[in-house]
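Take a look at this one chain, the form predicted alone, written out in structure tokens.
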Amino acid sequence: MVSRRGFLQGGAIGVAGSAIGATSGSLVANALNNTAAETATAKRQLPFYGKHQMGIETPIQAVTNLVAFDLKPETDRSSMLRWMTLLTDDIARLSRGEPVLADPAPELAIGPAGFSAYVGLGKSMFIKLGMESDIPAGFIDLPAFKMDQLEEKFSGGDVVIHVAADDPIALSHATRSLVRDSIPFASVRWTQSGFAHTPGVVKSGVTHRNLMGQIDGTANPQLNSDDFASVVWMDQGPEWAVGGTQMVFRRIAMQLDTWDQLGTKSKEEVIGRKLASGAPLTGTLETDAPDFAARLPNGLSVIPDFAHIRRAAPEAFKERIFRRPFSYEAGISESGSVDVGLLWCSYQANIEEQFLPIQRRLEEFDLLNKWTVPVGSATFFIPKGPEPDSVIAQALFS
């Protein structure tokens, strides 16, 4: 006969045993799920060949490096073709998670991990090579704006390579590989590193909650849509340019010490959006608006005149851009102030017609300028994507 005490102990042990078993099973299931997620992240491969260079019309990755170069004096048009040939082969291999040729650390090629890289050409490159007549329509260097406090170490450049991935080791290895094969042709002018959300933390896409707490990218055209194509990709011009895009890069420092002193309502009025959802203060996301007219300022009557999104809203159909920003953090001072901000990138078919009018309005009257300071700036033309039997910008440099 089992005593009451023994029965209770046995019952307790039985329940505990069941709980332990359930917990163990849960841990095993979680471990398997995590392993599957990690494997999926490591194996995520983006297409390299196609009409457009990779890394633009794609969900934003976790980490990024932008590296700008200045051409060496001896680099000419034929040298550029050799450089682009090397980069094309490198990027194609890295996009598959493979080491580049003669890779001194092939063991670091752990998988594609969402890798992408594209090459952009500055207006200064065209000028240095005597190719001014090849500069695409609308591709300009930006004028000085009143809010700018630009630093040379974050600005300009003849060529840029923009690398991104979902893993920092994959990013570092890829960046080093591409820089190593670039040094015979150019010297590094600047490098800037940034980050977004780790895959799975937020819904996949191009929206990104910046370090001011706001969601960037909600007003973007939808990826893989006709609308996106009309905003971003050039459909006129020379053969090497059609399918390409024009990039604006701005390094924008955030003044978080004073921004953090504002209450939620004040922050929302400065931006014109709800902090929690990213929706305009009207309560309707731009992507939910039935037509273009509903997205214009006169359709956002409850938003203050000084609000950022009112100033940035297009006043004509052509005044639209695609934003794809990353955050950056560059240290903390002795007093505790953080050096943070955005590596802000926009893409449009024509900088002069699409980006410049927006920036003029922001320069004139945008309350957000009190808490953001552009400290770096550059523009680059991104040639069309290569096909399997060609290299980046081959028709331009041949």
The other form holds:
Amino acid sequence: MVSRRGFLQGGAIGVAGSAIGATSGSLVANALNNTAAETATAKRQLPFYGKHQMGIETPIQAVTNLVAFDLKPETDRSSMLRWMTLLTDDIARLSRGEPVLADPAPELAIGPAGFSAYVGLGKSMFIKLGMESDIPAGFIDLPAFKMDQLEEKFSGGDVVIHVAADDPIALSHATRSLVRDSIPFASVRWTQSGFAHTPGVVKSGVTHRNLMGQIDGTANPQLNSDDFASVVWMDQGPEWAVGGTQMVFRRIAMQLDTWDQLGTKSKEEVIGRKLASGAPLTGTLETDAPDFAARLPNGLSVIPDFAHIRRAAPEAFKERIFRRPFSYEAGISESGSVDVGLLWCSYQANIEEQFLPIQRRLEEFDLLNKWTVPVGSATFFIPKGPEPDSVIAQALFS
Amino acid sequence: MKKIAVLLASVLLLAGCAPAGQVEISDAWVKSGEMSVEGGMTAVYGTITNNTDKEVTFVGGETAIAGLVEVHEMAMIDGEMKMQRIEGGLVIPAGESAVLEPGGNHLMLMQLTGDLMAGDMISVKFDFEGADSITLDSVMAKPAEGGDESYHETEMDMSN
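The form predicted in complex with its partner chain, contrasted with the form predicted alone above:
First the chain shown before, then all remaining chains and molecules of the complex.
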């Protein structure tokens, strides 16, 4: 006969037991989820061969390295082709998650992990190689802007390799592989590292929340749309350039100490968007189009005249660009100031016609300039993507 | 016709596969560096897989850029790791692979007829006993150092 007390005790044990069961069950479930998440992240493979180089028309990865090079004096057009031959083979293998040929650490090839890399060519490269006549239309070095405080160590470069992945180890291994095969031809001018969100933290896409708190990359042309193609990819010019794009790189330092003194409302007015949602001050969703004509009862614009999104908005249809900015963090000073900002990358078919007018307007009057300082700058031409059995920029260097 | 065959060969090489029942060579590369200059030497690496049902022996090869080609191994000689020719070649049992890598077995190219530069593509013929020769038309020259530190000191052994 079971006493009430014993029954209660048994019940209690039973309850405790099932609680433990539930706990270990969820541990198991978590472990399974983790395995699944790791596998999905490690396996994410982006296509390498195609009309365009990889790593541009694709959701932003977690971590990135940009490495800029200066050509060695002896590097000529035929050495460029050999360099591109090596890089093409390396990137093809890394995109499949495989070690490169002659990899001294093949065990680090843990999977594609969203790897991408593309190669860009600076105007200085065309000049050094005596190939000025090959410089595509609209591909210019940027003029000096009055808000610029550019540093040589973050600026310029004959060639850039932009590597990105969803895993820091995969990124490091891939970067090392690509740099190793570059050193016979060039020396490293600068390297800059950045990050966005870890996969799964926010919805996959090209926007990320920058370190000022804003959602960055809104109002971009949609990936894989005809609109994207017309904004980003060159559709005329020499054969090697069609399918390519022109990249603007800006290292933009954020003055967070003073920015953080602003209240949410002021921050939102500087940008013209709500911090939490990224919606324009005239809307409710990030994707809502800003209504620049809307006025407050007192007659002032809802989106102030000095607001970043008003200044950056295209005034002509062709004045549009595709932004794909990463964040950076490069240390904390003794007094606690963080050195953070953006590795701001934009892509457009013509820098002069698409990017420059926007940048001129920002230079003229953009309150955000008070808290953002361009400290690095470079432009690169990204040749079209390689087909199997061909090499990046093959036609240019052959 | 010949062009098509060459193209096909390079496609197979890129795909890293060969029909079963044959000898296959994957991930072949040749080292470029300080030594890979006219009159100098270098080595070819890669993985040779014997997909046949009988033993094959990797006995040597040929390439336009080298006057002398030999299959070498790294061996402990008088307490030091040195390169030496493998007498009779490298035996690869049925169904097994032989990895040619820095610091291990390799196809040694000597008496180079010109400079081999990073990113160059060379054609290399691999000779076997027990299987047909295989010619790879696009073996990439990779900049690489390390793995065979005694490279420089073994020149004497090579004159044997």
